[in-house]
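What follows is one chain in structure tokens, specifically the form predicted on its own.
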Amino acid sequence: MLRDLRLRDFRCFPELVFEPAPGLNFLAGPNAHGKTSVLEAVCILLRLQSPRANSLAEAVRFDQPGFGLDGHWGERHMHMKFTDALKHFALDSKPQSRSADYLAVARVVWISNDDLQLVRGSGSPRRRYLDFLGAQVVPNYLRQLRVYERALRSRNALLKDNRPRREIAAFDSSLHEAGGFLLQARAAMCADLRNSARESCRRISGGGEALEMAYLPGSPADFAAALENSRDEEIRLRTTVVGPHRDDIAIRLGGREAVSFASEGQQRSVVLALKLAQAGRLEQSADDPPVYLIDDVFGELDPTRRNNLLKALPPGAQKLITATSLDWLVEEDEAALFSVGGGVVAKKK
């Protein structure tokens, strides 16, 4: 579990020290006072990526050259700094040139209101949902994803410029080798998540509709053949038309498309169920449960779903939860309560 976190020049904080409790932690305070930034810093320290921003440069405090993060996950000392558009990270005071050993230390689940895009948005957030899980539980997943993305960008650039076929074909081998890996891994992850997501949705909603999720691959099983057969359409559209970059997940509630027929409360239940299923898969992959980073979700739920979600969270996991108010919280004795404001996170006694 996360024992402590230290920030420097991160978002609105010049400096900050935060020491969460092992179990349930609530960070309360007005909007725009840094609650979400604390959770984001935890995620970046443990996973080297932000759940909120496409670039870590967005997290640098105004007019500063970079930021620094430091903390302990159990007995492991983790340090990360971002400066001059580069990430530098160390594990137990030893600089790391590769991220694999560093990322193997901790697991993270991020849950926020933006996750509604898992139901309402295009296929992109659903692919990111699988990629965030795959990078933590599937060996070699992140490397294969990066290989695929680089080959896809190069190939699409050549298609857009209407370059000769032989130049485009130079990237086919890398594309279908890495792409085949991703297609297989994502299909397996969806199969692993299906039953857990259904059960989590039942618990959060109090019964009712059954959640169904199905993997929709962006290519037939033989990706290499599909790539070959799509040549004419590629030339016409000047982009790669088959592959895992076209993957999606079908999400249904009670047999109907959740995006079209589910109420907002039902959609929120679906999203939370997907995230809890992701967390369960992460826990299966390691000796320790992941840390749950839950950003301002409870205020958007009705009392029944709010309490059902709290009960659905594993009691042995560390949970950091932000909220503007804790007036609704009944069992305060089980939680560590922190106030956030004025650049300070203070524990309530």
Contents of the next structure:
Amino acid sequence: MLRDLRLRDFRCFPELVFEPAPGLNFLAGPNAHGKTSVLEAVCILLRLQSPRANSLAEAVRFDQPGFGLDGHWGERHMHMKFTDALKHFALDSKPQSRSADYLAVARVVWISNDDLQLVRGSGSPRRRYLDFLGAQVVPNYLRQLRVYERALRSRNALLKDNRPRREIAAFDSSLHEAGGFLLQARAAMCADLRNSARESCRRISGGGEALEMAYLPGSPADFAAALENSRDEEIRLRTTVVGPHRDDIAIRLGGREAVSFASEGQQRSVVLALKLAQAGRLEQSADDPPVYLIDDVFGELDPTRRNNLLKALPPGAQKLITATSLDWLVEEDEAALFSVGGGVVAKKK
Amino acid sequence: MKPADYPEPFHDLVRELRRLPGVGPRSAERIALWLASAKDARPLDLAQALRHAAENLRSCQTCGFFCTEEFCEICRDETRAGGEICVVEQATDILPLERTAFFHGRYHVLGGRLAPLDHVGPEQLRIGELLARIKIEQPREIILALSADVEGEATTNYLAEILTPAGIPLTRIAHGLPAGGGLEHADPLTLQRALSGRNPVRV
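Same protein, different form: I have the form predicted on its own, so give me the form predicted in complex with the partner chain.
What follows is the entire complex, opening with the chain shown before.
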């Protein structure tokens, strides 16, 4: 649990102190006053990377050399600063040169409007969704993914240049060894996520049509044979046509494709359900729950779904939620309210 | 008025030093200052050593290892003839293998590995030379000692395909645990390779 957070020269804040409550926290305020930046700072402090900026340099306050973040996760004191394009981080005041120990402390779940790509986008955000989980819960996953990507890119470069078959085939053993691993791990993850995603979706949309997610492997079960059989096609298209880089997840609501048949609000519920399922799976493999950072999602949901989503969030976890207004919030909710504006975060309740 | 600066020969020196790997502008200036003014610098000895190395160092015509004559000392050593040929990526890979004092055959330096992403194909490697050598030397065995990453594996596969018709026994070095190390220090992939490449125990 995040107990406190201090920002220096971060985005629009020269200096800021923020002490969230253990459970629900709402950050309300007008647009462009720094609500998302506070959430981003939490993510960078805990995970050393920004969910929205490609480079941490974008988060430095205008005309300043760098930013600093500091806070406590439970009993652990975390500190990170970014200066001269370099990250420095310390755990309990001891500078760390490797990130492994530092990143082992806390996990975050980031939910924002960009997640709609999970339903609406091409296959790549859905593969990223599985990879994000795989990298954290499946041993060796990240390494096999890197091997696969390198073998695939090499192979595609050769196919593109019309190189002799034996040069292309030299990369096949790495490709099906790593690819076979990915196909198997992703199928297992999808099976793991199916039920909890359906359950979350039911709770958020308050019953209604059932969410069904199914793994669509980019290759038949025998990947090596499929690669062999696809020879003519890959020569014609000059790229590798079977394999986990073609994986996808079918998302259906009441038996129909969510991307074309679900309404805007339904699609949002589906995305939230997928994210909550992912977070639930992450939670199983760690000692303490992640902190949920939920950016600007509530504004787009109807009041019933908002309150359903609040109930669907794990009760034991800390939640930081931004919204432009909170008129809809049911009074008896146990929540801490903060208003963000004018460079300060003030506690209202 | 133009501000005073180092004289031109000093700048020439800094410019040349900066071309060296691992030397940035500050280091280049510091080395140049030291060479130009320290009592023990002996810059002319350095110049002499550079000239000597540049004029005399070359690669062996046969295997590609460093030498000063047409052939390197390993290829001139007749006691190594007719044994195994160990194929490596770089000339520097030979030295650790020699330090094992276990291998008594000859080497062949490929000069890289298949890396389509860096535009290295078979034409850039010394594969033709290897095939020609095998015909003449008729080695007992060919050992592939390439790195265990994606490109190294691909190069091993490719060479296996090319060399098999020659009818000479072809092997590759094993993956496994570092000597003297316990299982707890091995990473999962190494351990997995060690498991799949296990050997029968003879009593």
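Because the structure is a prediction, the values reported are computed rather than measured. Positions refer to the first chain, counted from 1. We call the rigid core whatever largest set of C-alpha positions still superposes within 1.5 Å between the two forms.
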**Study point:** After fitting the core, residue 103 CA displacement of 2 Å or more between the two forms
**Key:** no
Exercise for review: Look at residue 240 and decide if its Cα position differs by 2 Å or more between the two forms after superposing on the rigid core.
Suggested key: yes
Review point. In degrees, what is the turn of the smaller rigid part relative to the larger one between the two forms?
Key: 14
